[in-house]
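One chain comes next, on its own, written out as structure tokens in the form predicted alone.
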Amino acid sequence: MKQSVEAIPVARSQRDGAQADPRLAWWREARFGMFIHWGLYALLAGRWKGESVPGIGEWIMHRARIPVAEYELLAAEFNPIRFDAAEWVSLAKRAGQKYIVITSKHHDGFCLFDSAVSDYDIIDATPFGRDPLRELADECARQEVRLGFYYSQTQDWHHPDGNGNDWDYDESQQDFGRYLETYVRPQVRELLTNYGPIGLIWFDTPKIISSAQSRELVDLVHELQPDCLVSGRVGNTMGDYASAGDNVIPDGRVDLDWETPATINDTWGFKADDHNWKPAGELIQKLVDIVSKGGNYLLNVGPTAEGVIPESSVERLLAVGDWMQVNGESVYGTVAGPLQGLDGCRCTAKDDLVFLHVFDWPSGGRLEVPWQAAPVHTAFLLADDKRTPLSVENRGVSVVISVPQRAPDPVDTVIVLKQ
């Protein structure tokens, strides 16, 4: 096995001194949460007129050009009347996940909650009568799961001055500053006032804003919750922690704290025709790799308009809810481990035990991996409720460790390494 501790950086960087806030001492110890993107766009379900639109689903309005007037009548079709806020936030709870992430307005325009500022909303727009963002924030707290808000703080298709609709809107004639200042700040004011304790806010695409403007929005946060976080895609590394690209994993460990948004399939937002379900034992592993580097995975679902979670969805996050039943002290509050770049094998670590993520199990019963720390004493199986130790043998520059023939578990056998 190969091994590399080689980092590389991940976009939109944490700002200076966050690593040391205490804020964030929840969110390292969660490492997996659920993000749901739910919105107008489930309607469409990737098709507009009878033609099936090209990319993800939650852009089919700019994909398909679609215009403000036409758009904006979709409100009225939206009654998602098998929506499920104890349902969904069960689901997040058995899979493991230990936070939520919902668009509370998406680059569409459309509020998925009761605002004030605007009657795009679920409750002045649509038949539906509720506030969905209400029903889950009550859940969360009665589940004991964090909840939080994604925001689209820069594009709004639908708002004369939101950035990236061209094709209804002269840009030249739009006053992004107005935007901010009259419709984005006092609807976080409502999102941060009117829902309770909110773990964090995940803005996204900062595009045009500017430095002194990402500043002012995380200040606005941190004044209304101050112990609310604030995601890197703000912009202009104002953000309480870092974001990678969408579905983009690091090579290598990275010294920040840092997430990774993905996708189940290849859409966020739902799309009839994606049936590009990953399996869950990749799920499981792209879970594993990213905690091993230093990560929190952010793994999306992208409810129909009725309001259900897709059953393929469903029971690939109930298969990596069971695996995390076993092996979740392996995720949880674990740190990357000293071994990084190894060929088929992922490491975590939390105090004085190293977790070796075992993809490729070894033939002939023997595993040898790079080792020059302080020697090993003991070894088992995470699975192993009776703890059986396996033997060891410490070699200066590395570990053999006698295991099974065959891998206990087929996608990850996790083997404890206490020193």
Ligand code: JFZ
The other form holds:
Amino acid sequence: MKQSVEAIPVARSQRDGAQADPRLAWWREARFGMFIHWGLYALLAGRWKGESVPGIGEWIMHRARIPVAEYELLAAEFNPIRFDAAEWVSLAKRAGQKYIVITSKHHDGFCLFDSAVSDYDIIDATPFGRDPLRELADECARQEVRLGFYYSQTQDWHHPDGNGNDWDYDESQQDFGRYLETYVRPQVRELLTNYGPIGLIWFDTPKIISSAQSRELVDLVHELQPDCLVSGRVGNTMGDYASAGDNVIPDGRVDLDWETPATINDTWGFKADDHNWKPAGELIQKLVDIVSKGGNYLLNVGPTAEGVIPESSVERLLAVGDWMQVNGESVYGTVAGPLQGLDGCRCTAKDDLVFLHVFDWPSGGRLEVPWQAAPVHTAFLLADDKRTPLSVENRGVSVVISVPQRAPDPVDTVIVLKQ
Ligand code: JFZ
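So that was the form predicted alone. Now I'd like the form predicted together with this ligand, please.
Every chain and every other molecule in the complex is listed next, the one we just looked at coming first.
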């Protein structure tokens, strides 16, 4: 399906030309983050009463219409004794991911943190007795990784006034305003008071929330932590940056601050039977494709109920990290490059450098790309520490670069151009 720019709900702040907002500087530099979907659904792992439930794992309560009275019993089984915050943060860093966004409360309503306004949380309802968000916050501070919280502000299939559960509750009897006032706002306050500096709040699926209610949430976040960013899914075209649809990459450059949330297989929450893992090379090319169009890539892991990130995810993230070790300069802090819409090639830029990302290596040792800007006077392989010059021929409407016969990197070879 062709993805137009319209696929991205534009955050109003950006429509007003707030792209110079210095609060986004760390986020624009980061370009690549780790999403973590973790909760009671990991116990079910995509199965309910012995049957595999289709769809994304964290939606199993909804897909199988599991009554609250049954689903909440899972909490007593949730004891992720293998959870290790240092392991998770170290993996993100080795992958080259500069920020982490973890589900503090997803649509099922379970709180992965200690909340004073709910007993349906990891401290009061499970035998685990630890607050993983606290441990992650401490570890992220130690390893200098920004931490963000995903928070489902509208859908809550457990709370009687939350949206989305039409199998236990009668929506006509629900009071969403009361839910926001007595539950959401206090929890957002807890998340932005008890865990130190938070990089962003990733609200999601705004659905029935009104403009005034979205605005009140944005204002609350910025009142508590002025530098904390708010994702575009707070609703009503608000937020500090726009969120593309899940796994959606726009067809072309988008001159906004925007982010694509994406999965490595086909689910956010852990599913034992989802083995459709994308190859590492595909993840690298998606990262570069997104960044070449001006966006960030928020790539997800779904840990198991024991607190372990699946090995298939770990392997791929480490491979992406190996590529980023060599080529990170062509991603971090870059913007959409001057060459757009080329098959088999992407382009990013930073300061006076243009980075050509060659996915499909040309035959015959010559790479020709359209070029009508000031002549290119230097070209070299980013992976070449000696920066051995490549010969360049400026042809007025194109530039021809002499390149090795074989692609130095089969996934993406980066050539640096200087004018
Ligand atoms: C939402 C959640 O429902 C899902 O469980 C996951 O957390 C994902 C990251 O976000 O799913 C969405 C939300 C918005 C779109 C698509 C899936 N959208 O705007 O296309």
